[in-house]
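Next up is one chain by itself, shown in structure tokens, the form predicted on its own.
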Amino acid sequence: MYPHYIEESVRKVEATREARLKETLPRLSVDAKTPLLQKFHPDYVAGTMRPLAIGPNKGDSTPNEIADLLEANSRIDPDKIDLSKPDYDVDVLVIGGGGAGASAALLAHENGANVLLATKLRLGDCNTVGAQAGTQAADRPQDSPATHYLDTVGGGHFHNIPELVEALVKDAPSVIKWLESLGVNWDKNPDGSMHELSGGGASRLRLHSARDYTGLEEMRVLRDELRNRGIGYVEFSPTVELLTDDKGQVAGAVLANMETNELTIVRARAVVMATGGMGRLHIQGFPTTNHYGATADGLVLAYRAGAKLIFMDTMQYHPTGAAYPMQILGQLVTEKVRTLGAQLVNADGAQFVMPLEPRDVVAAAIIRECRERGKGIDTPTGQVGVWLDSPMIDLIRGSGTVARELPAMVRQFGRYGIDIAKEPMLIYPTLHYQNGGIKINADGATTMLGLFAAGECEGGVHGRNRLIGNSTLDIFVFGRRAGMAAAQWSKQANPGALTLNHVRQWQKNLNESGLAQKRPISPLLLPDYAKAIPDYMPSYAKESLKPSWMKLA
């Protein structure tokens, strides 16, 4: 339920909704694309980053946030830890339990590795489980792998990485055989065909889904096979630092039990880092739709031990996370819900971007709107918006379709009073995606021996913006195939004596750096949303009311 003064710029949108069921919006041209996003678009803002002083990308820049923990001091001393009696000693340790670290494990199983996933939180508890609006693959007679590359290049403004795009779409319709021979429930058509839509930067309709739960349907199969199958795994184990071997490759991890402090010791001849996304440290003050654990952990450890980093000054900010009510403030309203025929107009009721442009563009039009034309909605507590027109869908594909297509949409929106099939919902950009990460090759391996990744902590694979749909691809394209050279690794592996030579190193560089006193530790592990603790409380007692897990070794 809307306040009475917002119900005003309501009547204007249903006003528009005849004439607009005519119109059609062209696409922007390159030449209006480029200032758009220089001005609007986040990334762009100025003195929102900072070069690196520190580190194997010494001289780039990143958000300062990122860049305060890849420049901060180790959780652990390092000589304060016994590594001669490891707790585990397996072949491929995959950390992070989401879809990409689930299909590592599995595929890593498959190649006859002894495998062992360590996930921060429980397993599942990832940015994977909120993914709504589908896996694009290119599985259709008018479609092809080629088509989904240009897509795929377009969108990310021709920074990708060509052998990471040619992989990522040339596996991705054996990536949907391969989620359905496990159980997932793809939406099909009466003939038993897939129910497939377009999207944002897309030029064909190649979008698999499961209503608008699809990430929550991949990874209840995942978790089920994974179990099954019966994959060893530790819930509630953050990994505080990697671990290399006496030559320098990684060779396993420090794992931390969040409810103990207790620290596990795992050898691994391989190890597969699948640790997600950073939308949990709010960069610029964005609300986000990240999952509670995603504060750029993989990035913190791959880094620390010697890996490199690739467009760490490009995030992505989904164009429609929910402005109001405040109790969602953030939260994703799926593309799916454009892609069905939803429109962004503004507080006269007026369109003013074509729904499905690259997510960026339309992320920075809409910024645009509210803060240079002054054509937005403000909430009762001070949030701006612009609207999205859902019931636009049921004029344009049939009373019901909202409610068939968007059923999570209609719980999420309807708890507060809103039917999204009869009101428009008020939508905001909320960081949603790191376009950047930990630098691989085609088969996930990283800059640093023994180090592979998969999923959003690697970059590359979407140069400076992601096409919907390219996420949930990522994750079990390249999950798989970290998962498979992993074990392929394990096999001549032959690691050394288990060091903390890279810590140590690390600390160094940060003493004679003078950037030790200035930084805080990393890496984060959960966001702190507790409230500053007043100066005036003894050391003791502001020590006392620090989690626990703020203290370890």
Second form
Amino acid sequence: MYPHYIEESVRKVEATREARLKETLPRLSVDAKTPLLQKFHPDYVAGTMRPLAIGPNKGDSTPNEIADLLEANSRIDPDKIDLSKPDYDVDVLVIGGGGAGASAALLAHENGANVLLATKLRLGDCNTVGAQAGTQAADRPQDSPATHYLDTVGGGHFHNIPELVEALVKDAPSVIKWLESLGVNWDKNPDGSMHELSGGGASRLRLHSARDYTGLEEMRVLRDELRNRGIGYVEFSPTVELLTDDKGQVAGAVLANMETNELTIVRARAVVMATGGMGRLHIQGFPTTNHYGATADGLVLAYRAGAKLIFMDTMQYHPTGAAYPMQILGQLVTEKVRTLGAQLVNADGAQFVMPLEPRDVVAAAIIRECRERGKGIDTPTGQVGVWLDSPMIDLIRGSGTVARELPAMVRQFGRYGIDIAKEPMLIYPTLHYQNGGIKINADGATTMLGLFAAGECEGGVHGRNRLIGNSTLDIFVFGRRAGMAAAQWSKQANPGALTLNHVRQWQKNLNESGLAQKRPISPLLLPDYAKAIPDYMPSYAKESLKPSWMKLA
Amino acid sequence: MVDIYVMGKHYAVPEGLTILTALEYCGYRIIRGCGCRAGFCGACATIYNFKNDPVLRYDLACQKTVEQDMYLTQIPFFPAVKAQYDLEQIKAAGEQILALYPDIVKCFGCNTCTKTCPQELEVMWYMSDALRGDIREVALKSFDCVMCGLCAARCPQGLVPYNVAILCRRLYGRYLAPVSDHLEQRIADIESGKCNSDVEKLKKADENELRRLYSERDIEPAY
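The form predicted in complex with the partner chain is what I need now, so please give it after the form predicted on its own.
Below is the whole assembly, all chains and molecules, this chain first.
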């Protein structure tokens, strides 16, 4: 149910629906995409990025919100921390409890390593659970890893790192099988063949899904398996700094208890960073699809220790975040809605972009439709949006398809009185994914010895724009590879004494450059959504009176 | 504004907030009981009632809109029974469920689990399917479970439906779902090196060549 004045636009969408069922807009040529992106994609808005002033990527541009945290102060004073008696001594420490971290932990364990997984919130609180549409793998006869490769690099605007894409597409079918052998329930046809769907920028039907709960299904199985194998994990324990040894190799981490601030020292012969993305930084004020803890912590930790980042000037705005109702503003409306046949339609009921273009192109086209052409629909919160014409799906694929294929979306909108099988959905781009990240090779090894990375916190495989279904693939491909490589490295690593010298050096550089006073502390750990309460504390007593949880904030 | 009570204390909050954003509006900074903020992770399972209506209601705090006179609290976490098993060493036979979760016979059909489920799943029905050993039915009926734990929290017999459900789904996926021949074939092709030369060509292609190949690629219809 929409407000009355919006219903008028719904009538226009209904009036053109029958004609639109026969209308296919052409895909844009490679040359036509560039000016659209440059004029309307958020990555190109002047003044929203700046070159980093310090660190391994000095001079490279990144959004101001990320730059602030990369150039920031440590949360801990190395001189106050005793590293001589670590609380844990393990072969492999995995930082992050999402799909990449869980895969890395399982594979490191399988390869003989003693593993500890540390995560900021609960095991499985991650972006993986929110991934709805599916996982790409070229396993049908009319498809091939090479076709998957070409789609992926085209979507990434030909900037992707070739060895990483090769690993992605060649591991993909075996990842699907691995997940099934652990008990993932894929959508299948009665003969056992996979029920696969298309996706933006994909030239074949290649998405493996589990209704529209794909990421949830993948994550809950991996979490259950981690528990079955008795692999150790600690929750509500974010890493606040990596540890290095006297040779400069990564050799562990300092964890902080989210509730008590107590520190835990972990010595590890190898570390896998799998901390996910940055949506909760709300780049340019955008709402986000990301989970509560997506605050780019891993980027900060790795960068401060000396690891190189790549493509940090490209963020993904998912074309279809909910624009209405306000309760779910910015939350993900899965691309599967377009995959199943829904078109994007403006206030007059007219299509304006081929719905299965790559995400950056669709997002830019929606922004153009609203900002330049004034064909968006204003909602009561002031958020503008366009229509995603979901009722087309049952018309194209038969009654009941929406209910069967999109139960999460039906449930989510149904709560607010919107039946997406009968009424279209109002959407607008929302901050979704970090295309770049920590630079890795095909084994997940970073530029720092002893440090590996997997999943959204690493970069290169997706170039400058990721395709649908390549992220839930990335986390398993590189989670598995990084876990295996970390276990192998841990057997040969010969770590020396633990130090926080890289943090001392970092703070020295910050002080000398004058940045220390201008920047916050990081990693951020959580966004602050609580209403700001005025600070009445007298300044003479401030530090000594501040309760510990305030210092953590 | 809407009047709500957080652990008994009155606050007035704007209309249209969820339970989660209302707590934040009041000034609460949340560490536990908040995950994906989008209805998928089950972290914010919550129990509430109303000022003049003691009947307990159940939902996800990130999805439920606040209503006039709601009494709110975030439920504490407590651990639930989970059987440890090696999926490769057990069988997809009905008895397996009972072997790992013998307590399920204690269900006396009060249906509290179903009434509690924020996903509106037929929890009690899938528990009776589990008792009968029907793995497939449990897998199907429980599929949309976010494992928030509310069913276990409220079960008077201390059963853990959501862990019984994931056992069945995993057994179904591993042993009962029909095998995908084309997947097996493609994995064999990749392992034998059959796909290498085509990928190798693309890896070596320069950007102009890639652009040409990408523009000229044929696209399978979406439906």
